[in-house]
Amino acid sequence: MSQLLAVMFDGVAFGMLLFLISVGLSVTLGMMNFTNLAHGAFAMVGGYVTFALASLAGWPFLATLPVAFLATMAIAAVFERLLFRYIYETGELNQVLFTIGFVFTASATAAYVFGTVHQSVDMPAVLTGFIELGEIKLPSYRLFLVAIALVITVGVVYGLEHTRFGAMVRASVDNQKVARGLGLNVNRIFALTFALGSGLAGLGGALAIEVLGLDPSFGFHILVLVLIVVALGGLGSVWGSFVAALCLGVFDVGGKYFVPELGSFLIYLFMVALLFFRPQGLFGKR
C-alpha cells in the first residue's frame, strides 16, 4: 500500500507540472480563441532562463524562477506585438503554422546558444530530501511542485473570475466591438493576457529541468501533452486543465510502474475514452 501511494503521489506531482504548462494556453486558447502551438516553446525559454542563471551565473535554483516568469513573460509581450498580433483573425490554419513555426525557429536558436546536450540544474538541499509521513516517503521536490501548482490555480481562477482584469478579458473575448465601444483597449488587454500565459509557461519549463530534463526539443516534447491536458480540460476552464492535468499524471505514472509494457499509451487510451463521450472536455461548454 506504501509503495501504491508513493507512485500515485508522483503521478499527481507530474500531473501538476503538467498544469503549471498548460495552464496559460488553457487561457489563451480557450478564452483568446488563438491556437497557439509556441506556448512549449516559450515554456523552453523559462527553462533556458532558469539554467543560465542557476548553472552558469550561480545563481540559487529558487532565486532563479521568478526571473524565468518575468523574462519569459517579457519576451513574450514583445513577440506578441510584434508577431502573433497579426494573426489572431487570420484563421486556425495560419495560426498553427505561424506557431509551430515559431517553435521550430525557438529550437535552432536554443541548440545554436546552448548546444544539442540534456542540461540540468543543482537543486538546494532543501528540496533534494524526502519527506516521510509514517511508512511513506515523499520527495520534497515533488510537494514543491504540489504546492506551487495549488496556489497558481487560486491565484489564476481568482484572477478571471473575481478581478476587473477578469472581467476585460472576458467582455473582450465575447464581443470585441462592444469592449472597444466601452473604452476597453483590446490590444492592450489580450498582449497581457498572451503574455501572463507565457510567463507561467515559462515557470513550468523552469519547475520541470528537474523531472523532463531540457534540451532544445523540450517545446515539440512537452507541446503533446500540454495539448491533451487543455482538450481534456475544456476550452477556457482552469479547473478543467486542473483536474486534466492531475489525471493524466497519475496515468502516466502508474502506467509506467505497474504496466510498463504499455508505457505513455495509457494517458492517450484515457484521452480518446474521455473525448468519445465528451467531446468538450470534463468542463468544457464548446
Partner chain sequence: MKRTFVPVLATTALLTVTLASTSALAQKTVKIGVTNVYSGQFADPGAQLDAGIKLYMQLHGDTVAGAKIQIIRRDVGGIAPPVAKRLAEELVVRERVDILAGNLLTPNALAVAGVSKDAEKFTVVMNAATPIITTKSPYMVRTSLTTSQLNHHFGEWVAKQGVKNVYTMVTNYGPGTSSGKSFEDAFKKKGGKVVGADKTPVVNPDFSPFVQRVAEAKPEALYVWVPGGTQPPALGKALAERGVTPANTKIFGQGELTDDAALEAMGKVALGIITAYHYNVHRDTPLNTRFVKAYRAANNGRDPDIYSIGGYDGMHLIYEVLKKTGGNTSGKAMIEAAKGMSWESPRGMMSIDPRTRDVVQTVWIREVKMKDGKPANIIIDHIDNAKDPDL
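Positions refer to the first chain, counted from 1. Rigid core here is just the name for the largest C-alpha set that superposes within 1.5 Å across the two forms. Computed from a prediction, not measured in an experiment: that's the story for all the values here. What changes on going to the form predicted together with the partner chain:
- With the core held fixed between these two forms, residue 257 has its Cα displaced by at least 2 Å.
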Contents of the next structure:
Amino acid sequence: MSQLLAVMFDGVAFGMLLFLISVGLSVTLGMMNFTNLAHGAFAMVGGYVTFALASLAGWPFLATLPVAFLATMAIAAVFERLLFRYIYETGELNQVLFTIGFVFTASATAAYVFGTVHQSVDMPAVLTGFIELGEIKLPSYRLFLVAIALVITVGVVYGLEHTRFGAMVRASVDNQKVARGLGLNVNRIFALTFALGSGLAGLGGALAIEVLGLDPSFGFHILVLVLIVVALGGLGSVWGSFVAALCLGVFDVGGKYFVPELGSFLIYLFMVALLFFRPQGLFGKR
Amino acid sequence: MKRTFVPVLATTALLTVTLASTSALAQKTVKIGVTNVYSGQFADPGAQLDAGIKLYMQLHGDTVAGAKIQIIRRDVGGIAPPVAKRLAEELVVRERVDILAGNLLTPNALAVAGVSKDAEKFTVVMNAATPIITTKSPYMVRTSLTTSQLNHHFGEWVAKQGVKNVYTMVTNYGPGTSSGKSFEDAFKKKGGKVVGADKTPVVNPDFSPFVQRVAEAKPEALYVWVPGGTQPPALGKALAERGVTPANTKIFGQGELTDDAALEAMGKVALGIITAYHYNVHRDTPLNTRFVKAYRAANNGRDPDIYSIGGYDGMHLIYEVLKKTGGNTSGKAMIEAAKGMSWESPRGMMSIDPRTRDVVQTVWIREVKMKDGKPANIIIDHIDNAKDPDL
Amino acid sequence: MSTDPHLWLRHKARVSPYEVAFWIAALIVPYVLLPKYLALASQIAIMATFCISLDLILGYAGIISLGHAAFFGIGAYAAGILSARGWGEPLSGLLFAAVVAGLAGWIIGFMIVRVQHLALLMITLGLSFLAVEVANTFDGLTGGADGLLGIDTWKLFGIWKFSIWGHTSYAYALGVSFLIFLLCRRLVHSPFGLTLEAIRENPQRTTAIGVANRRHLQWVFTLSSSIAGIAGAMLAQTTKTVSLESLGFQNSAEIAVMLILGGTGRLYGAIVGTIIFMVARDQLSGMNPKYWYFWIGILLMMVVLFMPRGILGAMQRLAAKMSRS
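Next up, the form predicted together with the partner chain. The previous block was the form predicted on its own.
To see the whole picture, the full complex is given below, headed by that same chain.
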C-alpha cells in the first residue's frame, strides 16, 4: 500500500510539472483563441536559460529558476510585440502554421547554440535522494516540484480571482467583445498574460530538465502533452488544467504500474474517450 | 566600376574552370554518400557518428589510393525509411556516389539496403544494430555491433556466474526487444529462469512505476536495456530512488546503462552494476588514448561514444578497402576486399566476417567500481572474436 | 449570368488553360528537364495526393484533423502486408488499401462527425498515437519498429519495373494522383461538394433546411480516408518500405503544414503547398543537413505574415490585380 502511494506521488509530481508548463497556454487560448503551438518552445527557452546559468556559468540550480522565469517572460514579450500580435486575426490554421514555423526555428537555433546533446544540470544535495515518511520514500526533487507547483497555483488563482488585473483577464476570457466594449485594452492584457504564461512555461521547462531531460526537440516533445492537458482541462480554466494535469500524471504512472503491457496506450484512450463525451473538457465553458 | 569588374570576373571564372578541369584530370574523386540523421529526436547520435567520420578524415587525410574522398551528407530527419530510400537513390542517381555510408537507424538502413543491392554499391552500416540488415544486400558491411552479438554472449556469461533468476526490463522498440530476447534466450539455454519481463515506452518514460514493480518482485537479478541519451540517467535516478541497487539486486545491462551521465546521476549506488559493451572510452591503450584525445579536441571536449566509433571504424574500413582495390569502387571489388579484413580499432581488435560481412569483435564485460575517487566502468572480463550467433 | 444553378456549377467547374498547362508541365518537367529528380517527384506526387485527401475534409468540410496519417499508414500497411504475403500486383494493392483505409475511416467517422474544434483536433491526434501503438503491438503482422520487410512490388501492368531510376514510380504516382485529382475536382463542384461547404460555413442553417450534416461529413471522411490510404499504398509500393512513423503525429502535422502553406479549400493549394514544402526541404537540407529546419521555419512564418491565404491565395490575388491593371 505504501509502495502504491509512493508511485502515485510520482504521478502527482509529473502532473504538477505538466501543469506549470500548460497553464499559460490554457489561459491565452481561452482569451484570444490564439492557437499557440510555440508554447513548448518557450518551455525549452527556460530550460536552456537554466542550463546556461547552472552548467556553463556555474550558478546554483535554485538561483537560476527565477531567472528562467523572468528571461523567458521577457523573450516571450518581445516576440509577442514583434511577431505574434500580427497573427491574432488570421485564423487558427495560419496560427498553427506560424507557430510551428516558430518551433522549427527555435529548435534549430538551440541546436546551433547548444549542440544536439541531451543536457543536464547539477542538483543541490538537498534535492537528491529521498525523504522517508514512515514507510514511504518520497524523492526530494519530486516533493520540491509539488511544493513549487502548489505555491504557483495558489498565486495564479489568487491573482486571477482577487486582483484587478485578474478580473480584467477573466472578463477578457469570458467575452472578449464585451470586455473591449467596456473599455478594457484586451490586447495589452493579452500581451501581459502571454508573457506571464510563457514565463511559467519557461520555469516548467527549467524544472523539467531533471525529469524529462533537455534537448533541441523539447519544444515538439512537450507539445502533445501540453495540448492534452489544455484540451482535457478546458480552455481558459486554471483549475481545469490543474485537475487535468494531475489526472494525466497519476493515470499515466498508475497505468504503467498496474498494466504495463498497455504502456502509453492508456493516456490516449483516456483522452479520446473523455473528449468524445465531454468535448469542452473537464471545466471548459465552451 | 562595372568596366573593371567584368574582366576580373571573366578571368577568375576562366581560371577556376582551368584549375578545376586540370585537377579533375590529375585526380579521381571517390564520393561517399552518407545518409544519417542530423535533426529531430535522433540528431545527437547522428552528430556523434558524423564527428567520427570527420575525425578519421582529419587524422588520415582526404586522399586515399590516389583518389580524393568527398563526403555528401543527407539528413533523413528521424525514422523515415521512405525518405532514407529516396535520399540513397538520389545519392546514386543525382550525385553519382561510389559508396553509401552512415545508416544510423535500423528501418532506414533496411531501406538503404534495397538501393545498395539494386545499384550494386558498397555500403557501410555505421550504427544500426538489428542483425538481419546485412542479409538484405550482398554489398553491405557493418562496423558497429549487432544487438544479439553483445547480448547473447552477455546472457551466457551471466548464467556462467551462477545467476539463476532474472527480471528483464527493456525499451519497447526494435533494438530493446531484440536485445532482451537474445539475452533471455542465451540465459535460459544455460539453465537460467526469467521471472518477469516488462517493456518501457520509447518516449518520455517515467521509470518509477516500472522500477517499483521490480522492487516488489525482489528478483535475484535485473537485466535492463535502454537507449543512450536522456534515459540512462533517468533510469539510474529511478533505481536509486526506489532502492533497487546492486546491494540487494544484481543489475546487468548493455553499456549505455552506465555511461558517464548515468554514473554521475546514480553516484555510489551504481557500484557493482555489470554491463556489456563493445567500446570503452576509458580503456587505456595507446591507440584509444590518442583517439579520445583527438576527438575531444575536435568536439569541444566531448567524449566519443559507440556512434562515434562506428563512424570512425566505418571510414577506416572504406580507406583500407580502397587501398586494397587500388581505387576501384565497384561494389563487387570492394565487398570482396572487405571480407575478412581485420584491424586494431580504438575499441580493440575487430574484423569483418567473410561469410556474413558482419562485424566480429571483443565484447567487454565491465563492472562499476571506484577509480580515482569516482565510480567508473572497469573491465573485468572479455569475450574475444564474438560473432552474432544468429547470422 | 444565368440563374440556372446547373449552368452556374458548370461555369465554376470549367477547365482553365492554367490547369492544362500545369498538368502537362507535371508530366514533362521531371522526365525531360529534371530526370535526376524523379524519385523526389514521385514522392511529391504521392504526398500531394495525401494532401488533397486532407483538403477534402479540412478545406471543404471543415473537419480539422491532426491524425490523418493514421489512414495513410493503414493504406501503406494494407498494401505492404498484401505484397509481403505474396501478392505484389500494384493496382489491386491500391484497391485493397483504398477499401481497408476507407472502412477504417467510415468506422472512425461515426466519432469524428460528433465533435468539433479543439476536441476534434485532440481526438484525431489521440487516434493517430493509438494507431502507432496498435501497429507496434502487432509486430508479427507489421514488423514493429524495424518496419515491414519483404515488400516486393511486381511490374506495373506486367511490363514496367519499379527501379531506382524512378521512371515507373513517377508515371505510376502521377497517373494515380491525376485520376484522384479529377475525381475530387468533380466532387467539390458537385451539389455534394457545395453542401459540404455550406455545412462548414453554417451547420445550424444546413440542418434547418433539411441537410443530414453528419451523413454528409461521414461520407466525405470515408472518401478522404480512402484516398489517404491510396497515397500511403503508393508510397509503400514505390519505396518498398513501411514504418510505424507513416501512421504518426509528425506525418499528420507535416501534411497539414503543406496544405495550409498552399492554401486550403482549392485542391491546387494542396498540390502547390506540397511541391513548395518538399522541394524547399530537399534543397535546404541538401545545402545544410544540420540546420535546414531553421529556414523552413522562417519560410512558414513569412508565408503567414505576407500571404495569409496561402501561397496560392496570394498568387490568385496577384493575378487578379494584374488582369485589372
